[in-house]
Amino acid sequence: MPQLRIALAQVNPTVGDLDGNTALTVEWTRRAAESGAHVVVFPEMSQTGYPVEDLAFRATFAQASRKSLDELARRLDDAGCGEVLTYVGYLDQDEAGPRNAAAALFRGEVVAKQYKHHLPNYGVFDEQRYFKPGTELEVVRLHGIDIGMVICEDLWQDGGPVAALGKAGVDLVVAPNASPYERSKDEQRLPLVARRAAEAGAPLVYTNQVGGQDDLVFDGDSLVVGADGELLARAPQFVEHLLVVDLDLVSGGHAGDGDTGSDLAGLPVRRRVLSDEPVPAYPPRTEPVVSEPLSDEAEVWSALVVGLRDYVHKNGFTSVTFGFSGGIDSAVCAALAVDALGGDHVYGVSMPSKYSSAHSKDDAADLARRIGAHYRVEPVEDMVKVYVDQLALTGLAEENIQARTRGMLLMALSNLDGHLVLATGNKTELAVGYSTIYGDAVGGFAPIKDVFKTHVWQLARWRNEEAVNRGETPPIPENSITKPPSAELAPGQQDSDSLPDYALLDDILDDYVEGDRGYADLVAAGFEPETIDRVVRMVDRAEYKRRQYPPGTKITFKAFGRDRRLPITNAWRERKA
């Protein structure tokens, strides 16, 4: 007989918006109540949004977070949701310092609080800087079922809090999460959650955040796994969703209210009884939803769309503008922007100079027609001529002044019309410094900052194929995909004049940047020593440019800025073996 109906509220909170996040929780808890759920689980720090970064140090913010938690409990009760046990994440603070916390709300009260035990300090995470770890576990009994809780990183620890709950005895484990997306991460989650369910000897409910926050994006992919590791339900990726599942649970008859125990690691387990009476028999819902994970390209495209959309909207913008050059990078950014915001909110600007080819101008206009974006042509030749003539610029100085003139033009239009300027550079260019500061690097957000050049082409082909499959016009002109890439800042210029072939370059960058491999490792991988020297030198010298580049959605294991942070002043150089 079904014992409890569980709802996973995969929602998109906004950092710092306590009122908005409270309203979000009330609305989704109401939906859970209407579905007949007895328990609803929200993501990690859903009240404050995640990550809060240095907001954690502001005592006034922590106080407001705690106050909003009490208010939320009352509002849920007033909204008729008081009988739904609601798990939410929030920022707490005590005499030890800030805490990454989660609470259980029931009948207008905060009935349990728990602090995150394991604070990650790798990759994008810096939680040891912000939070103090928890030392206790809270178990709440609802309808005779003992429910334990762990928060995000606590799941990743063998023999940690989940093992403690397993030893103490629980019938269900809930896990609020804010786990940022990176490629193929869903392949790690399900096996991990299955292992932890077995460790606890109980089903495990894993609710993950969805949406963009600065350069992070969260993909949802919330899960329910049985004690035997079987996948029982799975939410879709990159959308808000209420996943509802009936669980056939067996009460273990554990210790009573207020009793404590301890696990292998010495974590006290506190218990509170809300109700011992089992839920009367009820018919289960239809078969639970088990959403299929997206394909790799669909997953990445969705991440980039959501990251861009939320950055624009959460920062108060309604539209974007950037250069439509006719090249592959700006074309992919344009297609992403239209998918994120709609064509009426995308303003493309063609800025031809005397070196711009006819096909580039034609491709830019064709792109705008295909995606339904606004489009204007603003020649820069006369503007550039003023600088060139007055300063007698030649060579690289003449090339870069074209890019900088375009950057100033876009920022002027941004100031005039209120658009957010997008930088269209990719990860390969950013790695080797193939961009112009105050030129093509200007803007408030960089949609493909973490996408290698060869991957940009793959995404373009995939997006066009998707359009054909839907009976739509492919958004990206074929010529933008197939023609040799060029900055068109000098006569007949092509990227291959300054860079190795992109396929080779990306292979080296994948090893050097993503894998942190040294010179000897790169040689052993089969790369030519001269090419290694050239690429490594370009990467190492470009750190100052990367520090000044706009934020952009992280999709790889090691994104510039969040994950890879090297000193600008840095005399270390890889030496030949």
The other form holds:
Protein chains: 2
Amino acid sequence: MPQLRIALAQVNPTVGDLDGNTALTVEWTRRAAESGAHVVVFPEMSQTGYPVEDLAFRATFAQASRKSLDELARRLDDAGCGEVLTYVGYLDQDEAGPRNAAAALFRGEVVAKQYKHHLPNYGVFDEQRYFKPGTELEVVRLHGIDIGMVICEDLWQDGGPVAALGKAGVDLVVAPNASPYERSKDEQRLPLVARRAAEAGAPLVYTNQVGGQDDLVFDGDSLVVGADGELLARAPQFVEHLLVVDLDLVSGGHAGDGDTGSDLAGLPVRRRVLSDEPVPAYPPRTEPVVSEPLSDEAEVWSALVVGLRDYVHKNGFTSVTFGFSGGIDSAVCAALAVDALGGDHVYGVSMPSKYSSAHSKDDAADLARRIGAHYRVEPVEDMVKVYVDQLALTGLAEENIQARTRGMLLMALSNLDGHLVLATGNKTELAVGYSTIYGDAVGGFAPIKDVFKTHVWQLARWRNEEAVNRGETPPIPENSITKPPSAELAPGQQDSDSLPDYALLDDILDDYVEGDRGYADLVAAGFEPETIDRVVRMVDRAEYKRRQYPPGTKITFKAFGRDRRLPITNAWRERKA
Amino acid sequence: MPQLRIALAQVNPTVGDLDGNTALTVEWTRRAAESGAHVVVFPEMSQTGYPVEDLAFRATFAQASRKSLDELARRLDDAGCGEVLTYVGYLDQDEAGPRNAAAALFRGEVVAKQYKHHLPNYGVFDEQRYFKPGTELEVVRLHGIDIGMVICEDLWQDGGPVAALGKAGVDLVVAPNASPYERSKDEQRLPLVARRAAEAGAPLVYTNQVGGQDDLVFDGDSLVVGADGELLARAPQFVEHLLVVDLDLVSGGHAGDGDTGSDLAGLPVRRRVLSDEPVPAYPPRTEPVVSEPLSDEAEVWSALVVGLRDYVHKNGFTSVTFGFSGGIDSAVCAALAVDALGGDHVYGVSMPSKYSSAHSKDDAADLARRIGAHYRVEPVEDMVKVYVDQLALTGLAEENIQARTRGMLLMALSNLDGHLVLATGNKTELAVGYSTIYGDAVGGFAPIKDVFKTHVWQLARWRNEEAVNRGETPPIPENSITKPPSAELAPGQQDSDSLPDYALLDDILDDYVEGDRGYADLVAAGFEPETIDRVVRMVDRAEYKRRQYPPGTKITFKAFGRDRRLPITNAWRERKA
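Next up, can you give the form predicted together with a further copy of the same chain of this protein, since the form predicted alone came first?
Starting with the chain above, the whole complex follows.
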């Protein structure tokens, strides 16, 4: 059977950085060529990064993207990679509008280009706003193997473009993807790709983007499956990786150059022959290339680390600062920041007020020591006192001014030293609005914004156990994990004064927010009506605060932020009846 | 010719307030009945308010909306309005998903319901995320007149549902709308509605929502045109209004009850006969009902006043507070706030620092006197000093802490007294990022967020002239209009130190932001390359600040906010070549 060596370039582009992404593609294609690959497949829109959002509407950006594609083809040829058939993604634009496009490059030229057919418009996706759908399929013959391509969402359609390729006849399908991470998404991908390979009657090569972009993180998890659905290769998650696999293929002897009709989905197929001669038989690579998926906790931790690291670095920062309160949230953020950036780039600030307990200060200092972060103590009592005295503040106004004084202090240090400020709030707080706007909500990024409080504790325990297993110092002080949570904005204050127990609260939120369940469902699930009322009311009223919160890495479908949006002015109250 | 009296109920519902909106509809239908109307037409989704955003995904909300529709039908009948054919909008849901729906109510029952066919998915609209499109048209015969309906965007389609109604045969078309205000949008509406009436071969009744909802404001401007395109009636903008008009109609003698095919657009038409007997001839109303559109400045001012008033009131606030700096932006916000809420609900705060000029303090006090607002002086020097001394702040860090200290002070007053804080920044500042996050960007609402700086001056002059014409005191101190703008965060600082002249800057922004033009276009328009570089770079880097800004009334298609979104992590730079 004819052989081909295929490389999947699971890379981390930066949105908008056409020059940088071109250089990245040249470098990884060079590595693919060195490994002897005949074909290399990059992720969806690899030239522009994904998602480009409103850059799609800038005609100058689309022109520059098209130009960068031609330049890339030439540079690949100049770099001696012209014989490697290179699949990349880019932003195109024609008279109909912007296009989410992929192209095949060979010997210095664009030999095929194709537009995405199915444009997702749910969750984080708004592609029906941005792009016009494609209507054609391009098949390229290399060494006698007919290779079809589809882009990301095209794979999720039964009887869609992949079925059309199968009907028309192809020997291999390649699919550039930018499929954002969600918890346990890898469990969906493999069966899907396997089903689609069966529909095509050919092996399927699925390359996914890796890395963080604003609130999205891409996990990679690139795959190759055989026509029979067997998993042949799988890249590790959350790292750039060149996955190289040898395939034994069946040359279908399909039609040659020119257009071929396809009666399925009415999609015309255009064929181009680059070479008919099979590759001479060669010994396939022998190393194993099927990476195991990470455990659930390791996967989430990696997502949060990579999301944070890329947000900091891609925005031109090298260091972060935030309050070390002694509590669990800031401790987990600190452990993430150290894993992402190294202790030397993390600047912890203890900002005690007169209500801060001794253990808070001790635990904060202990945290800094454990993780090797910079650490300073800046009391806020003097700032708070001026406000309280001048304005005669009491109650909530006095509580808030403490949190806000800390936010201003961190921003001042950011202005002085160039650190990015992190907001350390969790998803539970965000859901119910248990935070101070311009206070603890201050920052450019919120690492655990999409992690419920009970999950924060789980991650802390998991990370400490990992450290023990590796013979390292656990980063998070045990006391920060075990003590009752408190904002320490009033004497003896505890979170449980204002909120239901976190285990109960997270259970309700899981049903109400993640599950979109209603009042009757919540009662049926056994929650007390009074508690439901209280929680639902808090959630429905907190939209303004949620919108003002910094972005943070999304790990679930129902992350607060871009893809979930309630009206601010909203008189709806979930009802009993 | 048969007559019918039609009422257009241009009302201001609140999103999510099903009970309140039901009461509103009963009250306005009662008024329509009192005026002798046979038909009353409410806006799109009048039961739920528009837009409902992610409430569309809450099954319990859709159920409550459907239930409220049935209840409304009964309550109308109980109120003696059962004989008035009442068209309302609501959220429906069936097995396919959520629906943007309209219904006709008569004698206590829902006699027809129809789903929106064309779902806009551009600008502020995301309806393809939320709704499934309709596939049927409902025609109701009242007093021998066949009445078809379409919903909002259905009107914008040549050869769409209106053409299908025309082909099938109707004597009148009613169209509930929720069409957000944009500058000079009324110039588009009338020709469009006239064209559509010609396509239907029947008069067309266009009822639009009025009032503010988050960053949107609806101007009303409800219309009736004859089959020949003649404007027969027009409601005033930006106020609730019952527009009553008598129409002489042609009874087409179309098919009766049951389904009728339509070969145009393949849309089946379902007909229902309520009554065949024409209304006995009666003397039509004689008062003129064609309101003149407002002037451009009056229209924008009204949009900003209504947007602000409804945001404050619909969110449960009665009063606002913000910094009176003596500058033009806060002066215009103050004049808007007084027009929206009355001087007794406006709380101005002068917050001088050591860099504040004497004229700033005088102009702020003068403003308060002119508009009858509450006014207090709260120096920020003591707060600033603690930060500057403790952290050794200089330069930008020292400038920012002044702005932030003011933001915190306003939030403390808000916490004490329950005022909503307004952010007074304008669109020019927002475009180039010339503001301090957590400083002057603090607030729940930003009244002039979508108004360029040069336009702010224009509005100030216009508002003062209006006052003079009415024999009132001009609200805005002349000095605030004429003096050079300054943030007063450093000795002798002026905006012109950091920014190009505002006239030039707004010209470039108009081309780059509103016009989406590229570098080459800007050069061709005669701008200096150095200035283009400087402005474009500022705009492209300010996305994070723009996203953290409070919502504010949108008056242009390219308002910053929901409908415009660049990546935060964005390495794209507009290029010379």
